[in-house]
Amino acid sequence: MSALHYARPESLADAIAILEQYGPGARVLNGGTDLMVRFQKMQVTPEAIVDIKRVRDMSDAIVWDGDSVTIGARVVMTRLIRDERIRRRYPALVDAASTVGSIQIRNRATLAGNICNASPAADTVPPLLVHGATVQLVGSSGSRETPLDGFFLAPGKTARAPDELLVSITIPPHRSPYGAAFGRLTRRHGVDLASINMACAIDAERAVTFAFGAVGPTPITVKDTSGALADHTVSDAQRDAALQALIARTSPISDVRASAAYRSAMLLVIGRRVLAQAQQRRADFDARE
């Protein structure tokens, strides 16, 4: 077994050069809450670990530009959760970040890392998807911005090239009233991966978007085209039928956390709750602001 190369660059250019040198054999260390566990279990055997915690150009700031927000790659979950403006405008993202691991993990784990890990069950991804988030990638060929929807290619695989780093996540502004909510189901209370998770958003035009996690190889974003999910005059049966049409886009499997049948059944149950909370938050949006 060849020796492991550990690098701790202090500039973005140096970090990218190392990633370019080692290609797919390099692994990026940011919070490290997932990488180090997998490394210790020999689930990953990288040629190089590139520690980006001292990279000057990798921000740990939350920057607002009007109602648009950009979250730096080194922003940890705890900082995200405690940001008062994030709490007011993106409570679904706060709810999701609050479920990531334990307090100790949230003090280390970053939002960028949760994205780049590309777990189908990543809790912060569904809220980011329904909010229309984009990610900025920087590599040897320059900088590019890409929608988060489409960034995930397979479990553990993203559209990030081997020589690229995700440097920030941007959530665009939304015209009020706007509401979003997050929900998840686990085997037990406490630290556990989601058996299913989801987010729902209702915009100013009453368009409804759902994003589902842990029910396919990648997160799934779907929009209601029937209009029934935002129509208070339709019956519960009509609303359930519209929700089932969205759920039909998922492809849950059976594993140690839940059976495919149980996941399918609970998607409807949790979907009803998340939709109702998103509707209430949309009604409360102006009051929060």
Partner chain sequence: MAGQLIPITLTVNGTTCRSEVPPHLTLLEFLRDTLNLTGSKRCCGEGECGACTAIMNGEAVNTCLILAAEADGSDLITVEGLSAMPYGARLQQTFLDQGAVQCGFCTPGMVVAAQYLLMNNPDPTPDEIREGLSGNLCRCTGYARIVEAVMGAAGDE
Second form
Amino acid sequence: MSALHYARPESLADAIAILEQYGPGARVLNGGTDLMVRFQKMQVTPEAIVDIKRVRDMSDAIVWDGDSVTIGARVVMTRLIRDERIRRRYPALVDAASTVGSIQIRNRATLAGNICNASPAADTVPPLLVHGATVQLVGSSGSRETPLDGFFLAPGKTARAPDELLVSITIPPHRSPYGAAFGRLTRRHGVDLASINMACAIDAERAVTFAFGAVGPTPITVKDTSGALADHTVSDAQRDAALQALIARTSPISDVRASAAYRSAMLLVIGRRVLAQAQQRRADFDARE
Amino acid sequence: MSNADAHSGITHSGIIGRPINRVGGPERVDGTYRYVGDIKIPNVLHTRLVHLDCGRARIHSVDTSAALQMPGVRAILSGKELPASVKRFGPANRDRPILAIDETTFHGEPVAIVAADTVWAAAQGAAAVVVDYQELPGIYTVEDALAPGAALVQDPALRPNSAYKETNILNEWKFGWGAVDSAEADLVVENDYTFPMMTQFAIEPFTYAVEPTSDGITVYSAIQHPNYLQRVIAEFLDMPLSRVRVIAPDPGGAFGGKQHAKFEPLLAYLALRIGRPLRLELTLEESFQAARRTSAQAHIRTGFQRNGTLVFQDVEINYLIGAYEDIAGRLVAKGSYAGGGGPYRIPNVRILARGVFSNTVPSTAMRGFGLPQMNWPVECQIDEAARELGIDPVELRMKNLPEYGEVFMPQDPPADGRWAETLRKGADAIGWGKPLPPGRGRGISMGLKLGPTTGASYAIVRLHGDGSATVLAGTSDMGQGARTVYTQIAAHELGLSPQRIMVVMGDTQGVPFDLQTSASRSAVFMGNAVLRACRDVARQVQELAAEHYKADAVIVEPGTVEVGGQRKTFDQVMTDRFSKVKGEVIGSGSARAEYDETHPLNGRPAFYEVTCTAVEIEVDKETGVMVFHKLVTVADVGRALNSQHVAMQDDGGAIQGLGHTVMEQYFMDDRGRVRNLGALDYRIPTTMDTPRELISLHVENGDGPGPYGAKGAAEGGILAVSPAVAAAVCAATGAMIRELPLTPQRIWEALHT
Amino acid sequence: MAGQLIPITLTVNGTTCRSEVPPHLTLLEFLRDTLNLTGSKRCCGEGECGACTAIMNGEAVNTCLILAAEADGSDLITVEGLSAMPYGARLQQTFLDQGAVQCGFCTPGMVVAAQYLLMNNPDPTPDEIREGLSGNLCRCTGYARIVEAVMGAAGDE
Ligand SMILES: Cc1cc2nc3c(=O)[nH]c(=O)nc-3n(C[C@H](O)[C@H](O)[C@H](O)COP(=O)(O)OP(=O)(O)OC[C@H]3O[C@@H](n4cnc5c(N)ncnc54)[C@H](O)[C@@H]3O)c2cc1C
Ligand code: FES
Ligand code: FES
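Next up, the form predicted together with its partner chain, please; the one we just looked at was the form predicted alone.
Next comes the full complex, this chain leading.
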């Protein structure tokens, strides 16, 4: 076992060089709320910890370009939640970020970390998925942008190469009216990881997208093509049938947080509630514009 | 901030019962109190345990060679290398080895210990120890343990005199009275109930240090029973008690989990062997593997007359314990004995209780000591009868409560409280019978716990030359506020303001013997010992005054003598008497309850702790998620020595009870591994899980055996939460669930599957 | 042991500290073992209990989840420095008066979290207090008195 090395590069180039040098033995340290837990339990035994908090190009800014927004890799949940424009435009993302851990956690936890950690239960991922977010990565072979949908490969595994850094997350503009909502189920009321979570978005064309978390090895995105979900004149039975068609694409398992059967049943129950809230927000959006 | 500020202006008069602030509070809010883990020991080595990721295993070999080469690693000891002369230990039976020798018997039993310069080095070293082992099938449930031909968890040689040594049964207890089989009932309610495996989860993880000294050994442990630990270590090392010093700073929460020795003997052995002080701080995960509450399964039949009168109780309860006895014998007996009947008049009772060994985390005491497991079925049965008979649950309970002074358990003291008042107070405070919004339900329940049946507490009070006093009392103040209450007793008896009193605890070298801090006993036993020590001081001051002023002296009120027609405070007497050659007055007091072989528990309880809990909850029927609107807990405390402290204890007991009622449980896989060690997946209540309104009330009739009529308190709050909540869930949803905890999933399953 | 040592400089409760720390050392260990500021407690070591809470650059954090090396350049307030903070002394007193302290092991983290809460929301509702303190576990009190204590210390200084 070689000794642990701590690196605090100040440029992206240096950071990537260190990542390259150590290969899979290097771990990126952002807010540390995932990495430090695993490090102290010796679930990961890195050779190098690469602290990216002083890397100049790792921004903690939220930058708007028209109606598109880019969130830097250093943006922590608290900063996101406090941002007035984000609150107005992306209440589902704010709701999700607000459920992440406790205030102490949210003061350190980054959106980028939540993504790169690739937990199937990551709370901010479903809203980002339904919003069609993309991530920007930089590595030794240059930079690239890739949709978040498809980025997750397995629990703890993403399409990020070991020498790549996630530098930002972009949410594309949405034509109004648009409404989205987030919901989850936990075992207790205070600070808890989700037994299931989900987000739902309804766009201007009435296309309905759901993303479900903690019901498969990765979060999954599903689209309603029946049209039944955007239309609030359909019967409850029709709506439920359409929801069930989406839920059928999940593959929940039983673990210490919930049984597979309970998870499946809750997808429908929470799905209805989240759908109703997304419809409401879309209607409110309509009224505002 | 000092203690003096917190209490400035408070005088001794009328101090009994007053809600004075917690003594020891200021150093806790500013972070200066030194818990055991905050003590620095020069030259100490840090240790880490090595354990295996399975429930039970045969150890072939332990290879420490690579680990010993690691930087900073100083010594490693494995069970394989233990000389046969190293004894086993245990509070009742010495059945537990300090390290697993040939087999691990539960998930987390250490096979080796690594000592190193730093915690990090010890952890790296522990990770580098290579254990060659073969996983073995284990016994993880009551059914497995009792199955014919089941493998034995414990080697019969470890309990040669037990009639049950060829089984997995620790012991079987049969209690009761009347004739259950011939009792005639109009309604018989018969059900099975389970109580989960759960853990004390003190926020302070287990932490120990041991320091060999030139004249013996010093053990640092946040132990609830310093004197008990002293004895265990002395016997283990063959040292006289006087050479074993236990320093026990106030625990950062204990709840029964810190009653008995765990890793102190191991550290003591290794420290002596290598001649270095050692320190061990368990991770929270390891703390979960060090202690838990006994889980239980009960089959119960309860008979009622049509008018609600209880006719019989017939219970069989199996408590699943760990692989070692610990204090399970006492726990199973005491928990089932009193719980079988509860605070009710039942003419016919039959209790069959077993302690059942398994390859699981060592079970030990926890608040309520075997009672919550028993009270859960007993009280649920009453609610079920109330529903079946169409009688209001409060009225049904009222009908069966004994009157003050009525014998309700033939071999025990009569009812020592006005328990109807306790129930009525709970019902009124929850708004029993008032209309409720839809989706909500109320439930109410009672509980009775036997106070201590035996025990011994000794106290010394030193009245110093300046009229201030030091109280030496061996209780552990783990949050219950014993320091405060002893301060109040001494302040009252000696006529001193609280800031002139210092309570010293937790050091066997200077503090006299106390059996233990458990069973809600300290206010009564140690309280009486302190009171008597103070009165011993008073008597001596009186004599001294007569001698010094050469006149007749009489005590006219606590802390004041009249001598030669003049009133003098103890303070004045002391400063007058000891103005030249200095000195002090030393008083001692004790309180004991002896063995009584004629009683099934070898002793009659000193008092009963009777409680009532009432709740109002709301259930989201689609998800099973529950919200607590209100929780009321009522305790009959005889006399509250500090009204705020009593309420604080009941608040805490109630919320701990809420924890095991709605969320706490170990998940074990079929290899005996606990899957949710630590705070991530073992859920306890947070600020957001508690009731919107939490109300703790007490009943005071001055009828207890403790100082000024006090009874014990602090365990009652936990006893009756589960059945009250289950009744409320049933009222809100129609689902009666007999398996704890009542998680959202379980409620949903009851409603939808 | 020839391991890496990282020089750090930080301000703890108004005092500048310089040290050299190994890469694995957590900020909590640094406070407790190096600076002997043992008021911050360790329970879970995984961000669940809040016993190790301190205020770092104005934000409440779990010091068990931060490396000492990461804290270089930061300004830290721990329970030992609390009484100098706007609500500190008041909170300490209301915690005592309301009976919000039993074993006290959670208390340092709890009062620091409460200080942070009031700094950001001087007039919180009980629900806001519950939400703000949900990252601090207490096994003794049942929390109701803690919420009362924070209510009692609230309001503009
Ligand atoms: C008590 C507690 C409660 C929690 N509750 C929740 C919850 O309710 N919901 C939830 O979703 N999560 C929860 N989490 C998990 C965690 O807080 C989040 O996942 C958080 O967003 C991670 O962000 P971070 O900056 O702390 O990540 P870090 O721990 O720094 O990193 C996480 C992973 O991502 C990698 N990484 C981080 N940033 C980058 C980057 N820019 N480029 C490449 N790789 C990177 C790291 O190498 C690491 O593998 C909880 C954690 C704790 C300790
Ligand atoms: S010790 Fe840091 S949160 Fe528990
Ligand atoms: S007072 Fe003991 S944990 Fe909070």
